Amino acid sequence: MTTGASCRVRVPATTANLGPGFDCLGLALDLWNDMRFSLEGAGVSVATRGDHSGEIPTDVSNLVARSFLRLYEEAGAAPPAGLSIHCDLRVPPSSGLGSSASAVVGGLLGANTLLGRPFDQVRLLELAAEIDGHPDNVAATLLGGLTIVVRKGRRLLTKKILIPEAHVAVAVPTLAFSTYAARAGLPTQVPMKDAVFNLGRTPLVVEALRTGDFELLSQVMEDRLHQATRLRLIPGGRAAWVAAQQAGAAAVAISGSGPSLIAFVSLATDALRVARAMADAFGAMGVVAQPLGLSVSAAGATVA
């Protein structure tokens, strides 16, 4: 490690339990934030740019730099002198759109990078889960693609599952929304019935969107354990909902905890269509809404 080392981490964001798979689902989407790190100044410095670049903290608070610090940390290094960081951020933050796992997950491989590389994708990913809490997000962002994560003890197990070329279409409110609220409201205790619900469903959505069989997934996209009441907490949520499977939508869900909407459909064309949809479904609540049209992406976080 060198003053003036430097190298390029780019980012996906991703979309998180898919309906039924609460918790364990989470998949890439090729939208990307892209971050550089230098090894000079003095100090931490963060500067960003991007549409929600005014939301960010540029010091030594920023996630990026915090997660970037951890793994020295980790590594049993002393912290750089002088760490510089430019991000492009097209992730919307708060989003449900997973920006801090990607703030997480770049910040980690832009330190791991410029130490040498001490610690395997294994270990990354249990570190990203523990800095950000969520490891169906940090999962897709690291790996790509479909990724299903479950705990076993004190380890992450991880599967990757490579899909057919699949569109979404995304809405993104602007709204106040915390992550710890909309989880916070969730019940402790759920019927066994709905669990079970749940349980024979998740396996059915990976297997149609692993097979693109969009038909299939449009009978198994439910869930009984979040969404409803996540949705009560989106203000024209449910308007924009049924504005999706009106358009023509395979299925549709809310991404992560919220409060962006995301729709499946089956061709590239239908994907800023159906957001724009939703968006107007929004915006008819008084609420404005940025409509996305997205791939999936293959390709989990990369480093340059």
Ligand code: HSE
Given for the second form:
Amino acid sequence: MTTGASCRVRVPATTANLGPGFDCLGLALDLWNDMRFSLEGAGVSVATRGDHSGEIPTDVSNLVARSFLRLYEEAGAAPPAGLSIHCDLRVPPSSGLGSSASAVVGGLLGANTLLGRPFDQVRLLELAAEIDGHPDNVAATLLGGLTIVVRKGRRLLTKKILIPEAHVAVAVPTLAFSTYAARAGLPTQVPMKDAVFNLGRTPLVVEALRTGDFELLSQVMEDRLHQATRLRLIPGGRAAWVAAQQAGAAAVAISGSGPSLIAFVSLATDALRVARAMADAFGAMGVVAQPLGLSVSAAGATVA
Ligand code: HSE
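Since the structure above is the form predicted on its own, I would like to see how the form predicted in complex with the named molecule looks, so please show that one next.
Every component of the complex follows; first up is the chain already shown.
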């Protein structure tokens, strides 16, 4: 690729699990990170802006840059002599909203575009899942909408489910939190009855979202595999959960591994109100939280 070539990539936030669909379900949200990649200068430079830019490294450890260079390596191409990356960041990092998946997918898509698209979407998904470690987030990031992903040997099997417009309230508490820690406390084995509890509810969550049936969603967005353990790690999480229900949310879940909570609401106009109720409940427990009223994004990552 010639020096001076550039491209822009838009990458959505995502929420994973959706209650019972642990490690299988993902949903893209209408909150975007924008990245611009230019083959210019010497070496790799990364610049970030946006509310959370101070929390993102701009040296070679930057995940967007690492993912970009990883794709070059995978394609057997020499790394570019100069690479400049500008990131406009709106997805809060370490919040359970797929910021890492967004960085990985953004870097891979940028590199794939500037190399003339050597890899198709399936291979990009596998590479992204390998780097990020969370196929549920990367599938929704790449494909948009509601996605189901399962491992099949060394491959990933993914299905995007078309769903009508949906609105969510999100509260993002400012807590130091890592997915690693949020997974470390989970059991390695679960009772059969708990597995069955989630097995039945997972397709019903998909069906409820596919048909816009929030009454069904309110009954089946429940989990016995991961949320109780994780909620104990989120100060104010239980209070925020109850506040969302009292404010009229149809269903509440931990977003990904947390610490954000996501609540589904019937009306777009309720999203911010319910998000504020959750943020206030976090606040009453001494935890500052950002309220977000968002829509589901039918579109996944796009290249311009
Ligand atoms: N399914 C993953 C988990 C998502 O719950 O740990 C991580 O964002």
